[in-house]
Amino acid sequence: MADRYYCAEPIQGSSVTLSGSEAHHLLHVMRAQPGLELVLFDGCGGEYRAEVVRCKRSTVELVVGPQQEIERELPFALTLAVALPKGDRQRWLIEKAVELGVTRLVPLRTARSVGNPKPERLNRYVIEASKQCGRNRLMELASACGWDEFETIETRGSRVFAHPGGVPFGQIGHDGTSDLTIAVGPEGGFTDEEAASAEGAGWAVVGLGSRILRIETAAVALVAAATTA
């Protein structure tokens, strides 16, 4: 597969000019020259074969072929609401969520939250992971939301959250085609009050065994279970 590059503007017409980090990578890492072939995507669906025609100081001009209707999305909408961890663990979680096909990620604020999500940084993680795994639609990054607000938001399909004592994911009856929302709490988990409130709002409680998992491990385990059902 040819190297993939992200175009921040919707691709229209037969030419594109890349700038910023994508142009920098082409110019200073790949040492691109006219004639280099690559794949472009703009995060809105589909991808494009393209060829470098001119390299300037900080931009790269390309000629673009017709859109190829290639999609690598799940057959259902999957929302992951998670109290993000700190540091590099945040990046790892975002990357794996993209690779596994999560449609939308909502950073949660809970009683025990510690992570401080920075939208611009998270968005860069999404783009880099999408380039690597072949997705042509960017995972949506929602604004941070308090659990007390999110738990009552109307969503389509099933809603599950991770908490000790819950049933295995396989018992909730998800068929692998209907929409799903998964919620994962912070280090230490949801408080008992948050869990009781969620159950009262109709969420299903899912357990992850007798061992204590990190945030990102729990999130990936549940998403993987949902996407391989």
Contents of the next structure:
Amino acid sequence: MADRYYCAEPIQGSSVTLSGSEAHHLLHVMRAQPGLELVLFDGCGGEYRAEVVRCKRSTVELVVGPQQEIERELPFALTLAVALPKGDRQRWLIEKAVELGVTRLVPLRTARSVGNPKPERLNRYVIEASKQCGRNRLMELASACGWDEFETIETRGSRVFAHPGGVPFGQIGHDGTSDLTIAVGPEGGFTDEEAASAEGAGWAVVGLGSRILRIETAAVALVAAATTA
Ligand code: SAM
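Return the form predicted together with S-adenosylmethionine of this protein as a structure block, the form predicted alone having already been given.
And the full complex, kicking off with our chain again.
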């Protein structure tokens, strides 16, 4: 796969000027010169072959070919609602969610959540992972949402709540094609009250075996189970 660069503006017409970190990478890491060929995507679907025509101090101008309608999305909408861990673990989780095809990620605030996700930083992780894995649509990053609100407003498709002692994912009867929402709790776990109200609101409580997994392990394990079923 040719090197991929993200264009923050929707690509229209036959030329694009890259600025910011993408131009910086081309100019100062790749030492780009006119004639360099690469792939551009704007996160809205499809990708474009492009060629560098001019390198300036902080911008790179390219000619752009027609849109190639290449999609690498899942056949259903997959939402991951998760109480994000901190630091490098947060970055790892976002990266794996993008690679595995999660459509939308909702940072959850629960009774035992820690940390305060920074949307700009999360968005940068999404772009970097999309460049690497070939996704042409950016994973949507929703605003942080409290669990008590999310458990009731989220009504699309099957809804799965990860909690030790629940049933295996294979038993909930997801057909691999209909929309799915997965919720994963914080390091301290969902409280008994949160678990009880999720069940009351119709969420399926799913267990992941007899060991307690870190947040990001649980999230990746469930997403992988759902996308390879
Ligand atoms: N002491 C907490 C508890 O017992 O719930 C551990 C929380 S765990 C580090 C973080 C989150 O990952 C949990 O809230 C749950 O959503 C998910 N998780 C971890 N291990 C799990 C398992 N064996 N089965 C189901 N969910 C699990």
